[in-house]
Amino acid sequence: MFTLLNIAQPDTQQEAYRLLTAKKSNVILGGCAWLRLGSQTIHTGVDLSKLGLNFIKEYDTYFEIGAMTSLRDIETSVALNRWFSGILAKSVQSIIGVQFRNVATVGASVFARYGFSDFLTALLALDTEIELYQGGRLTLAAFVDMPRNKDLLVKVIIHKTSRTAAYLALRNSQSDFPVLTVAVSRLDGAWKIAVGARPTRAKLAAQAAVLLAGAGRDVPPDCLRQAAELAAEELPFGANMRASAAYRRLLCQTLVQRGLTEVTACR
């Protein structure tokens, strides 16, 4: 359990960023769901509740999701889940329970780039950008590869496309962290294959996507299998208490092939 010495509720993003960067041990507070996993001492916790960042806004060509939006809001959003084959709801609905998903926030899931994040894996397979207070707007794929620094995630932007998608994950038990997560999507001939819980942060399998790009709309089963094998070869895997690296690599082949098959079946 963490120790919190002070708490602040700023009224502006500028003040929140000033407080965050005032001391090394100051942190942003979302629902505090993940902070409970550590035992750090926090000088000042910065609560963003007054910044109006709890929203899902739909525009003609994109969605905006505020950093303080809960994973439960993602799961139950009718507007959001009419798109992308509903993979955003699928990605969060197995995370522990409803009470937990009511406090876990989009901002924490995305900004912290937790390796176990189901939601981050699903977002990575879509056309997603993020907006940081200091760092501005950038693609999620670029952000995932950046080193950690102190900034304030304002919102997530998902572009509306006719992208079809599939999400799969394997857990040792229903409420546990995932052993592996996979999200696959296709827009015309362009594929995205995201693999998370390796156990590090989610990453795109770029070479496997290139292999599929030249296969046309009706991708032969052999090509799907080859792409799944290539995804498992090009990505690094590690071991933890839930699975070995070798097991994750084999599991990656299976889940990616299932995801690709599911997407190719969509018309």
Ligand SMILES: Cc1cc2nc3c(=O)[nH]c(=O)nc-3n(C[C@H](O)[C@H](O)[C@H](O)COP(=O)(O)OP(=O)(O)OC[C@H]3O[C@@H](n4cnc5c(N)ncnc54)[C@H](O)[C@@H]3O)c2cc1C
Given for the second form:
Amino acid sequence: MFTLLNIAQPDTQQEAYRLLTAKKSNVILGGCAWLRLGSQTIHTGVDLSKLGLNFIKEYDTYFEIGAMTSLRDIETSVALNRWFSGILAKSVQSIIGVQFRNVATVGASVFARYGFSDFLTALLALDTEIELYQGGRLTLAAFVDMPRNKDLLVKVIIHKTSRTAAYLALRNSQSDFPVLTVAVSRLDGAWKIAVGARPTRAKLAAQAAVLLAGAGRDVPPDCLRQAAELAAEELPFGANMRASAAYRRLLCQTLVQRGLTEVTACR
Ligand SMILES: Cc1cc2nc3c(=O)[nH]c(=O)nc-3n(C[C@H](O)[C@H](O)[C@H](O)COP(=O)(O)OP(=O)(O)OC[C@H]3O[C@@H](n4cnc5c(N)ncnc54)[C@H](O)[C@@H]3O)c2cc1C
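What would the structure be for the form predicted together with the ligand, given that what you showed me was the form predicted on its own?
Shown next: the complete complex, the earlier chain at its head.
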């Protein structure tokens, strides 16, 4: 459990950012589900609950999800899950349990770029941008590759493209961290294949997506298999207590092929 010396509830994003950067050990508090596993001493915990960042807003061409929105809100949002083949709900529903998902926030789940993140993998396969207080607006794909720094994630923006998508993950046991996560999507001929829990943070398999783009609308099963093999070849995999790198590479091939098949089966 961490030790909190002070707690602040700023009224503006500007003040939240000022407090966050005032001392090295100051941190933003999301739902504290992850923070409480650590034992650090935090000088000032910056609670964002007065900033009105708990929302899912639907506009004509995009959704906005505030940083303080819970993973449970993502799971149960009818508006959000009418889109993207419902993969956002699918991606979060195996994370521990309902009470946990009521607490864990979108802002922390995205900003922290956890290697095992189910939600990050699903978002990466969609047309997603994020807004940082200091860093401004950028694509999620660019953010995922950026080095870590202190900033305040304000919201996530998902463009309402008519992507057909699939989400798959393998866990050794229910509610454990995933061994591998895969999200696949298609918009006309353009594919995105995101693979996470490698065990490092989710990454797009760019070469496999290019291979599929050349295959037209009715992608032959052979081509799906080749793309899945290429995804497993082009991405780096590592080992941890849950699986070896070699196992993850084989699993990637299988899950990506299943995801691609699911998407091509949707009309
Ligand atoms: C036991 C356990 C198992 C888990 N299993 C999974 C799993 O299987 N799959 C999965 O995807 N996730 C899993 N998670 C992660 C979980 O889904 C959340 O992502 C995590 O708990 C962080 O959410 P939180 O709101 O509790 O963050 P906190 O603990 O409050 O914060 C985590 C970090 O994010 C920072 N932060 C919070 N909000 C912001 C913001 N708006 N801007 C910038 N920085 C911010 C904090 O300063 C801190 O550094 C697990 C977590 C735990 C504790």
